[in-house]
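In the form predicted on its own, a lone chain appears below as structure tokens.
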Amino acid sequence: MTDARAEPPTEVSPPPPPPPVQLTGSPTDFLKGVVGKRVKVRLVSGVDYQGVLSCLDGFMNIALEQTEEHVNGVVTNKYGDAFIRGNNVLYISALEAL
């Protein structure tokens, strides 16, 4: 003879949350993280431009706002907006925390 009692329903727990998105540390992740923040752009000529990174494209053409031009560590000019052609860029570094 089988027992006619039904087993109580088992509680189904929701699936675990997905793992947090981790940055790979790639240049693309860095560039996405610094848009809208203060950066320093060093040109191959050695001149630095500091300003807020407005946008950039796949050719590393850069648009900066509130831009200062630095030659040998001294501010030589101030510009509202500056556009830098990508083939002149040596590197971009963040001036504020990401």
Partner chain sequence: MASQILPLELIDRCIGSRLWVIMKNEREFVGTLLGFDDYVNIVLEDVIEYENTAQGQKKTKLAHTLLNGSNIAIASFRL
Contents of the next structure:
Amino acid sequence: MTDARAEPPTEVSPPPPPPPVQLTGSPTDFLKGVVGKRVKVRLVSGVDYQGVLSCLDGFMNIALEQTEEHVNGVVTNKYGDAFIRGNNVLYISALEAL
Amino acid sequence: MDVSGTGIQEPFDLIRLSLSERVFVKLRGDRELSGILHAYDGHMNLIMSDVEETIMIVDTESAMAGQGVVNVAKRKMEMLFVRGDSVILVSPPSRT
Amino acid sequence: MASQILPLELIDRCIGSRLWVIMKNEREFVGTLLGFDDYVNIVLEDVIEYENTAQGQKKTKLAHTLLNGSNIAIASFRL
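Moving from the form predicted on its own to the form predicted together with the partner chain:
Let us now look at the entire complex, which starts with that chain.
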């Protein structure tokens, strides 16, 4: 093998990055860390959903379990499961330590 | 990531598992639907049947006085297409 | 080349410092910037949310929070 592109000389290649001991804080890392935790999801309309975050996708579509709907601080609904369409989401905030 | 062993890996799984079931849907504009879910797509466009729609009509004058919803209008529809961009929330029937 | 430095590079320099985020709708957040992505979704910690309501300004404390970039209008910071 003489193709340098296939196997770059070891002295030129950068050292491998250390394994991430702590998450860097990017949105992706935040979302990885927050799955399975209790969260508050606030919609643009001001309505809150509190529950356990089952999963989410790149559109910020969210699946919550044990969900409570809060309007002006009052519980107005409860859902075993809830799918929230991502375009309505203002923020996702952790209710417990990540 | 499957948190609770329910087979949900992504949010849309929740919807997929609710096909042919009665779901509760919250829409923009204070509308709520309850009906049987027949189809959905990635936009969250929905086809529902046997639907009851509930519209909250807030009377602005009494809202100023700090009162709650004044009027609730309901109607039934056989079959509905719901455009995905108005969907806020879909809640399937409880799996417990 | 539009500019020597890209807007997101400037925000990147703010990681670890306080950031003031103004949303499209009368809502503001102040918090320590942990990170962001190309959509300018922003992760903050030790957050205060300011809401302007009919009853006046309402403050809410939040811990680790991800702000949806699609609702963000302005982010203000010191370098």
